[in-house]
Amino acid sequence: MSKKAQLSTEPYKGVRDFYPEDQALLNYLFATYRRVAQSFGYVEYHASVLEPAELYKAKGSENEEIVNEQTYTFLDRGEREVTLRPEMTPTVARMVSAKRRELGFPLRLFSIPNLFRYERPQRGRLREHWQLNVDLFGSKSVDADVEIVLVAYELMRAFGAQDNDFVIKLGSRSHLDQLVREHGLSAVAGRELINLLDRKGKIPKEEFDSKLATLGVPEGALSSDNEPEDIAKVIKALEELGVSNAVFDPSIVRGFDYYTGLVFEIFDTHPDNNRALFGGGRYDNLTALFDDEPIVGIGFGMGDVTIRDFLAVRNLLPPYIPPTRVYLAVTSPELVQFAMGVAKELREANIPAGIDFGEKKLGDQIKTATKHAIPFLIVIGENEQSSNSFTIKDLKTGEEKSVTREELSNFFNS
């Protein structure tokens, strides 16, 4: 009989199995957005990965190639056309939209997706990842912008990074449109301008300069030094607030033609890691897709994936600290049961206790221990059952300490 052919082992390409220290530097991000979000006053929300299809189909030509070649798209038990989501923007715009008469604006909401695209496995972008996603609705002042890019900009110092460490650039699509209307740019011809801006730092500068020419725009009407008012507001505003690596650059154009104002992209300046962090802008006709009345709006998403490679190359990922804090084996399967309890003590104290059942050698059971990187051990065996004193190893340091039952609380929480 032929042996029967086994599964691969290795997850879907461009998706990532999530072992306890991978979900560990997760927590660590979550955690993180949250409570800076949160600091500012945003409150959490969540929807389901589903979509219908519609809903980015719906959103124009700009979104061509994310729903026919990007989105993983099929149809369900009642033959409805079902997306999983790979941006969290349309989604919060439908909700914002189904109950403005019941929220109160302006609107601070922040989330924590999980988004899918179809495309090429590479450094910084893979076909799954989790994102920060931080809007504001229902407020045209400059100051919302401002605050939104300051959320942006206390994020990343709250992950350890010094100013010098990213730069924020600061772009205008309301100036861009100025641009395109100055120079008499088609609707096509205006299209064919954000696209090429957006990949100004993916091509040479000579084929850039050759299709900027070809558009008919000279190259001096997109120099930083033609900064736009609304930018020089927000970047004064910033500067104001401590905040001194924000710097107008106008080929930061953001890729959506949802976008109508103030656009942004934080970027790491380290030599190893030189690109594009995270981004948003000003959106203020999104929800005119589902409203004859649309609602303004500001905000970006932080993906998971970059900021974590922000983070390595500067040593910045914390540690790996494992939840457990003691591991409790035994020399015999019969003592099992005295070490729950004292385990049951232990937690009742909220110090997380794992326990071995004896199924192995003591010497294995302590090297399962250590694989899972557990501080503290404890060896029960019939002398610590009768005289309910144990010693406590330190696994790091070697280091023991003898103490009773009534003492093991005060040992872990001191």
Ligand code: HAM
Given for the second form:
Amino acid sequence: MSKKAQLSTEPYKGVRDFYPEDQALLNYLFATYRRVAQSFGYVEYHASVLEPAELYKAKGSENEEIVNEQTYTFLDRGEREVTLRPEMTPTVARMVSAKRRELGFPLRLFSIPNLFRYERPQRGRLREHWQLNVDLFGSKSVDADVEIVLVAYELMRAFGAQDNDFVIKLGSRSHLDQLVREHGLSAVAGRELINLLDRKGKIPKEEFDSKLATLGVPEGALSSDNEPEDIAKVIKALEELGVSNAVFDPSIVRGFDYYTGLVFEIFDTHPDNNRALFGGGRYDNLTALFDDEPIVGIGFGMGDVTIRDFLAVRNLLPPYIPPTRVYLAVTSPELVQFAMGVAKELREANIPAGIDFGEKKLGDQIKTATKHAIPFLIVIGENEQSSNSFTIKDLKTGEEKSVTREELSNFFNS
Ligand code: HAM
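Got the form predicted on its own; could you also share the form predicted together with the named molecule?
Every component of the complex follows; first up is the chain already shown.
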């Protein structure tokens, strides 16, 4: 017999399958994202993963690695160039511009989009990730900068992190622009400086220093002693609110061209996870792509991949608890109909109950319940059917309890 070529069960390179335990963890991350964002008055929005490619090619972003090398762009059947969104910021700027008259400002928005970047897959970097985006539109106040950093901080706390587990590094694009002017750098050299600073942690120190010298920027110009006034204000305000781990770091510049003011990244202090957990900043002109009168914005993105690594190395990941509370096994397929009636009553009392169809031996049915980590088991046989009383078994401890049909839901609800 010739062997038929079979398809691989591997997912596409750099993307993930989410089996129930992985999905439960993702749901936990999302629930925490939502709770914290909403606690600050942010409201949720959403948009399609497909965007016209021009959204990312627009205005001055030609140099960006993300547009040239990292987008998934294709022609649709109508010859339109389409991109799977690599980030949410251009989308939210587009949406806010489109409804600028209806939306009240300051406007607080959050979303949890799936994003796609053609990156070399490695620890902390995949070709697909979920990213919480928290953005505030319509305020130039430094208090808005403080609030955005505070949301990021409270997210980390909500995940169980202590202040010494992470550090909030603040930088300033306006400060950098000033530096570029002072040292007479051309626009191209200014751009190179941003790229160089953005890669500082990823390249050897000697390479960094020599490239910096080639650009004509003395190392001292990037000293953290030259703290700009606006950053000092943010750090002080945060300290007064109990945030002890925000610092000025002149090498934080962020790769995107649209940032104009405060920029920041949150880093894990654990040596195994030297990636940024969050990144964001102020972008006061992005909506100018759509309208002459720009609406100022500030926000950040936090990915699910890096926070998962952060939580894993600190044992902060919650244990998997399946939503199903009880599994009804049957001694023969003829009892399935009766079991369905019992399960229906349980569901009516808000107790999620799954049933076996009796196609396997009882021992194997119980193994299924264990594999699915379902905490309780009820075996339904002819006796249970005729007496309408059941034995509930705790599959972890082996403990058993007998109850009548009337008492069944009380057992789970008390
Ligand atoms: P970003 O720094 O490109 O910023 O991404 C923010 C965060 O998303 C990163 O710190 C990281 O946790 C996660 N992330 C990014 N790329 C990947 C990847 N390939 N795999 C896994 N995780 C990744 C932005 O995207 C900005 N649009 C954020 C923003 C919102 N700025 C203002 N508002």
